[in-house]
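Okay, so here's just one chain, in C-alpha cells, the form predicted on its own.
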Amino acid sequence: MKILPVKGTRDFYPEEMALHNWIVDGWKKASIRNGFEEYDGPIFEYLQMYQVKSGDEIVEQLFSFKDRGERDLAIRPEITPTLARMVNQKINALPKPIKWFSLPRLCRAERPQKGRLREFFQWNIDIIGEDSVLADAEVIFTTVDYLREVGLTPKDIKVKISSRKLLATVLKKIGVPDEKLNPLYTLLDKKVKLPAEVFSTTLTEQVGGEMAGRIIAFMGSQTITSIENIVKAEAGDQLEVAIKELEDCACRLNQMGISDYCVFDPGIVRGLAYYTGIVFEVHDIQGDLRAICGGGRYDNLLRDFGGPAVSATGMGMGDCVLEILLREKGLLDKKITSRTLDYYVVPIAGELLDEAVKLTAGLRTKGFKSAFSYKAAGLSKQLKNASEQNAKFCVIIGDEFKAGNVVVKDMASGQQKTVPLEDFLGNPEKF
C-alpha cells in the first residue's frame, strides 16, 4: 500500500529544505540585528488557552484531543498564546521591554489552498511592556527589513496600517452598538476576498443601510485627515488620541527610512478581537495573494491570560505566502542550493581510497565541509560529482601522493597546483 502525506502538509526533500533554511535564517537574522531574543514553547498547549484567546469556535479550526489523562489539549495553531503564559509565568523578572521572537511549526485543521497550509512556519516578533508608538513602529521596520533584504521593494510590496482604536471609535460614533462590535470586525476583515455587493449587503444586514454607508466611506478614506468628514474628532476623545498615535507611527517610519513601503489603510481589520491599537498587514502590489503577514497592538492580552495589565505589540508571517511571492518574483534564482561542500577529495585508484577518507576526516576536524568518492573512479566522473555537490576546491589523490603531494584544483576557475600534503592540511586555506 502506497501512503501518500497529509494533505495541507508538505515533505521537504534537501532541495525544500535548503529554501526552507534559507528563510528562517533570513528571519533569524533580522530579529537579532533588531535586538530581539528567540523563544519557544510546546508543540501542544491546553485547549482552554486557544479558548481563552479566541473563543469556543476555535475549536474547530485546530487539532485537538485528548491525553491519556482525559485533558483537552490542542496541537498550537499560532504562538501567541504561549507568549503570553511564558510572559505573566516570570512577569516581575523579565527586564522591560521584553523583545522576543519565535520560528514556531504551527498546524490549523483548514481548507489547504494557494498560500494556506494545514502545516507551515511563522515568524513572530513581538515587543511587551512598551505602550509607545515607537514599539510598534519597531515592529513594522523588522518586518520591512527583513523583506527589504530579500529583494522585495516597494514596487512589490505595500505595508497597510490603521487602527483597531480608531475603527473602533468610528463605529461607536457612527452609532454601532458595543454588542454588534465583534461579529462586524469579522466581517470587515473579509471585505478584501468578498465581492463589493455581497459585502455592500451582508454590511447592511448587520448594521441597516446608513450605518453601512458611512462604514464604507470610512473604509475608502485614502488620508487620515479625511476621517474628520465622516466623524467629527472632538479634543481629548479616542478618535483624537487614535488619530494622533497613527501620525506619529508615520513620523518614526519615516525617520526609520522606510516611508516608501508605508500607506495608510482604513481596511486593514484584523479579524482577531484581541487587537487594541495600530494593526497592520503586508500585500504584495498586484493583490493577487493573501497577507504576506500582519500583527498589531494587543494591550489586554496579558490580563486576558491571568497576568497584569501590560502593553504589546507584534507580527506574525507565515513562509507559504511568502515562499509563493518571492518565487514569482524571481527572487530565489540561483540563491540556494542544497548543499555546498569546501573539499571535495577524489581518489584516483582504489588503493587510495584509505588515504581519500584520512584527508576528508582531517579537513572535518578542522571545521571544513568535506566530502569524498566511496569508490574509485575516472578522474572526469568524480570532478563532475564534485560540481554537482557545489565544492569549492578538489583535492586529488594520485601519482603525486607517493611523493607526499596532493593536488588542489579550483572548481571556479579551473586552475590547479600541486602542493605537499603535510603544508596543506596545516592550513588549507593558504591554497
Ligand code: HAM
The other form holds:
Amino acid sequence: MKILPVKGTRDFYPEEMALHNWIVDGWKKASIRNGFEEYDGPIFEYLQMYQVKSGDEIVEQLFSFKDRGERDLAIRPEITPTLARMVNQKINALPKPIKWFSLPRLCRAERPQKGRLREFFQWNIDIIGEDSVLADAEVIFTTVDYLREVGLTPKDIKVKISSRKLLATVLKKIGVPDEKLNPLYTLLDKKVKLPAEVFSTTLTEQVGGEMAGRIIAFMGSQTITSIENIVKAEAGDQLEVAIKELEDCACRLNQMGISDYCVFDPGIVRGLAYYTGIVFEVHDIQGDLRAICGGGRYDNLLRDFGGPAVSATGMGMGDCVLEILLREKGLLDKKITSRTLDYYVVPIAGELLDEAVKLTAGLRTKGFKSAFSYKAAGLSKQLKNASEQNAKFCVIIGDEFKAGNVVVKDMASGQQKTVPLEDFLGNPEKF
Ligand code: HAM
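In place of the form predicted on its own, output the structure of the form predicted in complex with the named molecule.
Below is the entire complex, every chain and molecule, led by the chain shown above.
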C-alpha cells in the first residue's frame, strides 16, 4: 500500500528544510533586534477559543476533533487567541508593554492554492499594553525591517494601511446597521479576490444599491482627506479620531524611514473579526499573489477572553507567499548553503575503519563537523564523496598509519601533508 502525503501539507527534505531554517532565522533575528521576546503555546486548544472572536471564516477552516474525554478541541489556525489567553493568565505579573514573537506551525482546512496550504508556518509579532499609534508603527516597521533585509524593495512590495475604526465609522455614517457590520467585513475583505461585478452585486444584495455605491467609492479612495467627500467628519467624532490615528501612524512611519514602502488603502479590511483600529497587509506590487502578511490593532480581544481591557496590536506572516515571491525575485539564489564538513575521514582499507571511527569521534568532541566513510572504497571515490559533502579537509588513514601518521588533504588547494596522528588530533587547525 502506497501512502501519500495529505493534501495541502509539505515534506521538508533537507534542501527544503535549509530554506525553511533560513526564513525562520531571519524572522527570529528581525524580532530580536526590534525588541521582541519569543513565546509559544500548545498546538491545540479548546474549539471554543476560536469561536469566540476569530470570525466565521476561520471557524469554517478549523481542524477540530473530540478527545477521549469528549472535549471539543481544535488545532491552532492562528496563535493570537493563545497569546491573549496566555497574557490574561499572567496579566498582573507581566511588565508592559509586552513585546512578544512566535513562530508557530498552524493548520487551516483551506482549499490548497498558490500561497495557501493546510499547514504552514507563521511569524507573529505582537505588542500588548500600549495603546498609542507608535506601537502600530513599530509592528509595521519590524515587518518592513525583515522584508527589506531579505532584499524586497518598495518596487516589489507595498504595505497597505487602513483602519477598522475608519471603516466601521464610515459604514455607520452611510447607514449600515451595527448587526450587519461583521458579515460585511467578510465580504469587503474579499473585494480584491472577487471579479468587480460579482463583488458589486453581492454587496448590493446585502445593503442596497445606494449604500453599495458609496462603500465602493470609499474603498477606492486614494487619500485620507478624500474620504470626507463621501462622509463628513464632525468635531470629536470617531471618524475624526480614526483619520487622526492614520495620520499619526503615517508620520511615525516617516520618522522610521519606511514611508516609501507604505500607502493608505481603505480597501484593506482584514478577514478576522477582532480588529478594532489600524489594520495593514503587505502585498506584492503586481498583485498576483495573496497577502504576504497581515495584522492590526485588536483592543478588545483580551477583554473578550475574560481579562481586563488591554490594548494590543500585531501581525502574522506566513512562509508560503513569502517564499514564492522571494523565488520569483531571484532573492533565494545562493542563500541556502548545503551541508559542509570540516573533516572527512577516509580509511583506505577495511581494517582501518576502527581508527577512522576513533579519529572522527575525537574531531567531533573538539567541535569540528566531521564524518567518516563507512566503506573503505578506492581513494578517488572517497575524495569524490568528501567533495560532495563539501569537506574542507580529508584525513586519509592509509599506509602511513603504520608509522602513526595520517595524510591531511586541503580539498580546495589539493595540497597534502603527512602528520603524526597524535599531533593532528592535539591541534587539528594547525595543519
Ligand atoms: P491572517 O490574515 O489570517 O492573520 O494570516 C496572516 C498571514 O498568514 C497571511 O497573510 C498569510 O501570509 C499567512 N496565512 C494565512 N493562512 C494561510 C494558509 N492557509 N497558508 C499559508 N499561509 C497562510 C492572522 O493569522 C492574525 N492572527 C495575525 C495577527 C497577529 N494579527 C495580530 N497579531
